[in-house]
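Next up: a single chain in structure tokens, the form predicted on its own.
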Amino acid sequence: MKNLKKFAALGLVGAMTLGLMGSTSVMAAGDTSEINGSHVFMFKSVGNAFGVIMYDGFSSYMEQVGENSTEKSPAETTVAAQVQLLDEAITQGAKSISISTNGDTGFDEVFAKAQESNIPIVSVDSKASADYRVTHNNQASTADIGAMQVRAAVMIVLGVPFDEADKSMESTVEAALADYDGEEIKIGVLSAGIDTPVQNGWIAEMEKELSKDMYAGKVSPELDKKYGDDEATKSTTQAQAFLAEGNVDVIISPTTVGIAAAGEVLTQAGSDIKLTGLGLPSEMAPYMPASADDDEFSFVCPYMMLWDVSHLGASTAAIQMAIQNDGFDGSEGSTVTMQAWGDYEEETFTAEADEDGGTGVLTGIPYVFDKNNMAEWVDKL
């Protein structure tokens, strides 16, 4: 993960606090209360820490290039709530729309309205339909995220530390399983909504990973899936269900809300069930090792992963600016140039064909947080 020290300079801790207290629409500095002429950023729900940090990067980049931005995220994690706010944003003259969708379907009418109004749609984190988006901003490849979460889960059950020399963990988990002759390891997944595209894509890749020969007879190919809808209360209830059922050895939660809820439930219960997935160090600190001297396996979550969330927001803004100023149309092979931002030098991203018939731009990679780096990031992300 490249030059993440920019988080401190951007004051993300303060941004998170402000975002968690905010309403359904948060204006960037210098904006009026009108959407007219602003670039709209919409996450799954207002106050979600992941979305707050992403918007911080988005608005920071827009401010740097002299553009106004607005966050307009719904109170409820539903397609209907997003559609209502999208319709309002289009009617009020949004300059562009960047969105992490709450589902695969239900957006056609409002996205068509945006197209008719010449408002470009870029999806990020969770895809919008290829029929309506210019492109999708991928934080990391779907295959890598899904496979790496499975590998981390298996290694944690086996008591194998993360090795920085094997960032993908593939050779490490293969070697560990070769020596394993215990009972079949069972994995649970605490995801967001049952129809959330991004998590479902990662889960599909988890299942593909588990179909490899090295897992046969050693790790169950069946994932026990539960859904918390990215709501803290529901995610807590689902984590408690895993605890009560006692059917899994480890939980993967590919959502910052779910992993924090599971961390609290498992820690309070003193459970032997372990945890990994995608989380924010600031939210996961109570459940993870804090220094290299700690025994990571005495904590419920020995290690987890994420990516540079603020950069993901900034690169989404750069894509919108490339559409506005450089004729970027999202076609395969077309490129986006992102200005130097924070500690990042100028970058170029290329649109590549996606399996849904649209294109995607890859702007990040998974990064593992463990006992050797948690202290560095707990106050920054």
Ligand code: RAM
Contents of the next structure:
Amino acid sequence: MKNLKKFAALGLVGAMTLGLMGSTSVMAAGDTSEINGSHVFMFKSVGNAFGVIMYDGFSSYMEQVGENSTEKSPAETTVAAQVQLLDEAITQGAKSISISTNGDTGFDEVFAKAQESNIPIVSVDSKASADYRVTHNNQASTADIGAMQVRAAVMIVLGVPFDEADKSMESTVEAALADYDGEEIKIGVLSAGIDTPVQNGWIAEMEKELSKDMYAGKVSPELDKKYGDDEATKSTTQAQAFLAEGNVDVIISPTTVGIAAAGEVLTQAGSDIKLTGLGLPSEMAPYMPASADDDEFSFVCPYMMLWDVSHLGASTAAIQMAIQNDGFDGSEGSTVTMQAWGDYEEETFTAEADEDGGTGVLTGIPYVFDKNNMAEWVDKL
Ligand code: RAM
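The form predicted together with ligand RAM, contrasted with the form predicted on its own above:
Next comes the full complex, and the chain you just saw is listed first.
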């Protein structure tokens, strides 16, 4: 709740940090300058607005504490491209590495090299192996994100609006399903890469949610999954495939690239297939209601979710600073203190055991964007 209030007040932070861009360096793939002594931030690929906003938060926090930062993200959303840039960053003397990974294998050699060079690895958004990371910065509970996307998808098919009083949507979807005796609802998923750890974690939670009794016979437990690799063109092709096949009632896209591509395809086609998932209000505005007076169900995406992406970047920087200055080692129960930043007061995060044998810190909560708050967010996130 405390976090949510802060998030609601966040507009200013977003605007402020966006204004700071340019004071730190963003490097194209292959650029080799300015790494030495700099905190390296590597997203899945360049040109993804989610990654841009996250780096913006990361660099503005680093700047606040007097440290240098550099973005070094690959042109292609692949493990191989990340490995190559990681290798360069290590050789060039990066101070730390913060990364959202494109896959869960293939990094061992380069991560071991970072460890040998005493360069701490913190993963954010998409996990790095527990063997090599100090900890993982988790944007919001994986179980909540997975379950909420399924609930939203089902509610949207049934024409049920998001109710602010039931943020998790659990009782709303249960009540809606209890009254439903129509055909089995079919859900498609337009994901990022087939091996991307973060999206696969959410999809596993979607499947868990669908195995609950309340969905039995009413919503298919089988998700129709397609992968757009977080590339706009490929995501568009996959969205077109959903359209051509006509097998699903609703698409969940747990990636900002996929949901925007699907929004465009479904809206242009005037399709009945609905859409929800994880999106940036700025990118999703053309496919969503804009004000409380709108009929949200006349839009392809009546409502969707995300979290404070800028804060996610800043809290990653705070974790790296806690490693550097406060002896934070990511062990269970150890804590990170994040300085006051933007509209946020000082915060403390605690490392908790993760199912993969490593630890993670939870720094955010999922937030639903609907017709009642889109106008407020569209210029900020
Ligand atoms: C995309 C990325 C990222 C994911 C967000 C929601 O930009 O795939 O990993 O967390 O969307």
